[in-house]
Amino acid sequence: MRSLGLVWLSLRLGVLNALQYRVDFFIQLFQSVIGLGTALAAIAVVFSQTDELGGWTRDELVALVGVFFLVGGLVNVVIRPSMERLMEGVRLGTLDFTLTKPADAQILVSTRQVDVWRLVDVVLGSVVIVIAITRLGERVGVEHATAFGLVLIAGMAIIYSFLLVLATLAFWLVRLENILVIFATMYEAGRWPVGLYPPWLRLALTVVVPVAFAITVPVETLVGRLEPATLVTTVVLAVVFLVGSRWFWKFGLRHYTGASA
């Protein structure tokens, strides 16, 4: 319950600074709705050649783009500003104000900067998904709409940990901010099945960036196209994301040395 808090207070705290730029929202809202008019845009070129593509209806591929959007969103609400602070703070040395807090040094980190108005990509991904799952009709019942906000949530996790387990580099390692641009570009290629793309590529999408597991997998599960296995592989590999990062950064905890060294 008091990590709770803490999350609760950081997202208040975060709109109250958000608010104070409320252009913002409008930027925001004119990126992204130009962002998922161009994604909406390719499909319907590609399916004014053809019906299916890989497999993929068009609607399917009209819920991964929502999927594209809802996670991407929620990504960028809080996971990837946070993860940015905490390398800026190690670089700096401010991280010792979070260590010294009488909380759990890795729920503050990961909550510690909120980008609230990038929600507009979680509210319009959402709509989208609606709207998907309404055309594909009875294809999409109560077990696959279970299903697909179980391994949603594992592959949200496993997208959390993998950019935790970056961000804990910085206790050895300085600029790599970098980093995670390498990330966002790969994450750009979830706008397509996975299995669209080459061996090497699906391979890079699925152990290195493990974008597939955030996108696809969850798709495939809400249109009946994941085999049972397959669903608790994810949610047993959240789990070991999980686990393995609080790890990682309790290991690199130990190495870092603070602003007086």
Partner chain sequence: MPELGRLRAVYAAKFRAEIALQFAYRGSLVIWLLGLLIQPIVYLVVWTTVARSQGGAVGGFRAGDFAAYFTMLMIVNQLTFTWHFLEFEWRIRNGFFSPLLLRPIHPAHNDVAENLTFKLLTFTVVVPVAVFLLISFGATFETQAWQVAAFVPALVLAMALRFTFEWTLALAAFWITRTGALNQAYFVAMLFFSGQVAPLALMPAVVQAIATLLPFRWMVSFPVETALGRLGPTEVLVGYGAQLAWIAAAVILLRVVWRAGIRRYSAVGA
Contents of the next structure:
Amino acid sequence: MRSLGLVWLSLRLGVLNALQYRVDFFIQLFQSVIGLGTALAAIAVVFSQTDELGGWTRDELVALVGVFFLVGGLVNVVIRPSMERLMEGVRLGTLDFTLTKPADAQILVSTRQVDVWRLVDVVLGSVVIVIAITRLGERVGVEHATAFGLVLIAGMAIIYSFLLVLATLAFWLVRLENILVIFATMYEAGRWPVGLYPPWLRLALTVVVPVAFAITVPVETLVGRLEPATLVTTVVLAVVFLVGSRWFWKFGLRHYTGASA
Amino acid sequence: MPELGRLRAVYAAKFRAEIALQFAYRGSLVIWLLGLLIQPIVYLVVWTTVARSQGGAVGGFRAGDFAAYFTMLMIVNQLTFTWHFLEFEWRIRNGFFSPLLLRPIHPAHNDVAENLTFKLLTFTVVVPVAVFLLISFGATFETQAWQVAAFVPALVLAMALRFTFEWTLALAAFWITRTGALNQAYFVAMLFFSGQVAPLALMPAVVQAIATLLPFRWMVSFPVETALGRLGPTEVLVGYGAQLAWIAAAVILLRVVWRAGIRRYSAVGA
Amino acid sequence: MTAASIRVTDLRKTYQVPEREGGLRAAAGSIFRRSTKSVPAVAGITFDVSPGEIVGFLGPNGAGKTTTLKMLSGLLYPTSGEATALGHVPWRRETDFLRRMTLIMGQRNQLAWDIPVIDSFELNRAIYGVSRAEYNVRLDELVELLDVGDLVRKPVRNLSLGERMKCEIAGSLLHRPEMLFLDEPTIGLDVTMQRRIRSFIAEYNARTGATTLLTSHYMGDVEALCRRVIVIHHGSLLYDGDLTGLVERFAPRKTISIDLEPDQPALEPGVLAGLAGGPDAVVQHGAERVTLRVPRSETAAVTTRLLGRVAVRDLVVEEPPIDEVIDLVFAAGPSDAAERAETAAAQPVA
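Can you return the structure of this protein in the form predicted together with its partner chain rather than the form predicted on its own?
Up next: the whole complex, starting with the chain shown before.
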């Protein structure tokens, strides 16, 4: 529980810091609204030529956009900035200060930096999801919504673990400053259902960069199209990813200590 | 002319320096390559799916046409895009602009040279990616020989236009401390009016009409349309005209904004 | 002497700085309304520099040194006033002017970070249109003078701060500028490296006759290089002249140190005070060593009186350390410092 308290304190500090720069809020709001408008406009353009896209209806795709913004927002609020800071810490050696603190280093580095205005994306994404759900109507039952929440959390855990692994690679590949761009690039492909893509890319989006679990799978759960087996797989995979990434992080840490000595 | 000789020497030296730089960042280049590959695939896949669900073709585009369109779009994008407007704010804030200003040569030359060498270098990677996309998505072309030839000037003019235009946009950093929002607005306009989301032919009539009046189509979509053999001789000539007119306008705008921007930069402190 | 190579007349630069009060309300308000105030950075300065001179700019942080340097090198438009450098108005940034000058800043690097130094040099060669033959000669010369032979093939990021500065200087001089603007060229460097760079600047000046303007926090730089200094404080010219004159003006006292012959009767404090011109003048009074601080004009008289009264083994008359003088200058405002210097000089000698 001490760790949770630590996370809270870290986040609080980030929020206080961000409140100093209110202009950033308006800039972020502007950018997020434009981004969302663009995504919805793109769907409108596509659906001006067709009624369904690879088995997905317009409202389902709107829900997908909502989840894309929600998950992307959550990643950008704390995970990505913290990972960037971690990589910078490895590069400049400032990680030393973090490692000498009497607390779990993984938790510390994962919550070091908060980009609080990115919460705008989370809010906008949530609003879009709610709108989509009302339009989808009774197809979304209580059990679907619960499962959606569960899968969403599992998906977030998977993405967090993946980013931690990418950032941990910085212990060896110090000069590869833009390694997180791999994630950002693949995440963009998650704007559309992964089922549309050719098999090799679908596989990459599921196994190599697990964007599918964070966006497509939760929406399929929401609209009741998900097999129970996939749900179980997602949750199990989340646990595997969490444990695996923690092991890899500790392994990388040994390398860091070795390199700086 | 000695001035021209000096410019050539500058470009040659910049080219060598840039090769060394890219070599130092070869790992990052591989990651960049991934983005290059994924981007065209996204909309290519979406529109191919639409075409299939509509009985094989939509708005005169079959699956193979989309493959050709989005692959050519990637090539044209790759050759015309610039990144200086994303860097200008950082450049000014960290004092990297002042040294450029004190060189006895216009700072734009630095960026043109950087741009051209980056394009030349990366083109060796773009070609195999394009070939992979064309083959794996079964692209089809109905291009005639004259249209292949017509593509070259369209592309060159598009490069000149987009560079001039985006370099002028970059100068906004002299007045605005955070240019992110402005740049994003520009991106969105580019996305819809230059044929990135969909071929302009598939856009609503209003968007098509606006796109003809704005410069974006002439920076990207027009060369792609020419390469796909979708334009007749008259349309191509009109396109050249539009490109030249926009280049002239952009150059004038650049000069005006540059002069005002430099005056401001020199007034508020470097 | 020919015409001045730099001529500055009543040059002024005033910045508009946004002003904001603390607190959230003020922060939110400032998004829409912005109040500014004028801050004079350079408040009207006038001076000339002759060709080949090395002039040191002194002043505390924020005195207007860098602003002046930036105006003279063409980066900043002045608010009012005039200046010419090498016959050009600097802020017009005419090609002929830019080709003949260079600006080196100790805290900024202009060489590309990730590529070998020599590649950046090649680029400069092209930009300044230096012929291959000339380039080779100059490169050899600079490499030798700065001792950077094996550094130029390394990427900049692998160099130490001092090595980077040496390469930075070499790269900025490949076009053999006739005018050098150096802003804190030795900042952050260790003493050996500072000395090295100083002697290089002196050597370059001697060989090429380049007019050199230098700002520095290190008095060592100024002492070693500049016979003439210009002191700026709060944007105004406080002093312009040679270094010894600065000392005379702002440090009106000299230090006299005497080693006494051991075999003589001890000197009474009252007697010593009388010889020195007052008890305040006695800094140290030991059996074998006496230190006095006396007004400049009294030095000869005091020395004569002492020599006539006591057996002296050794006697040294010294100027105070230049650092102390500078402290004295900056401790007070412009008018203050001058005033205090005058009162000190006018103090009666009993």
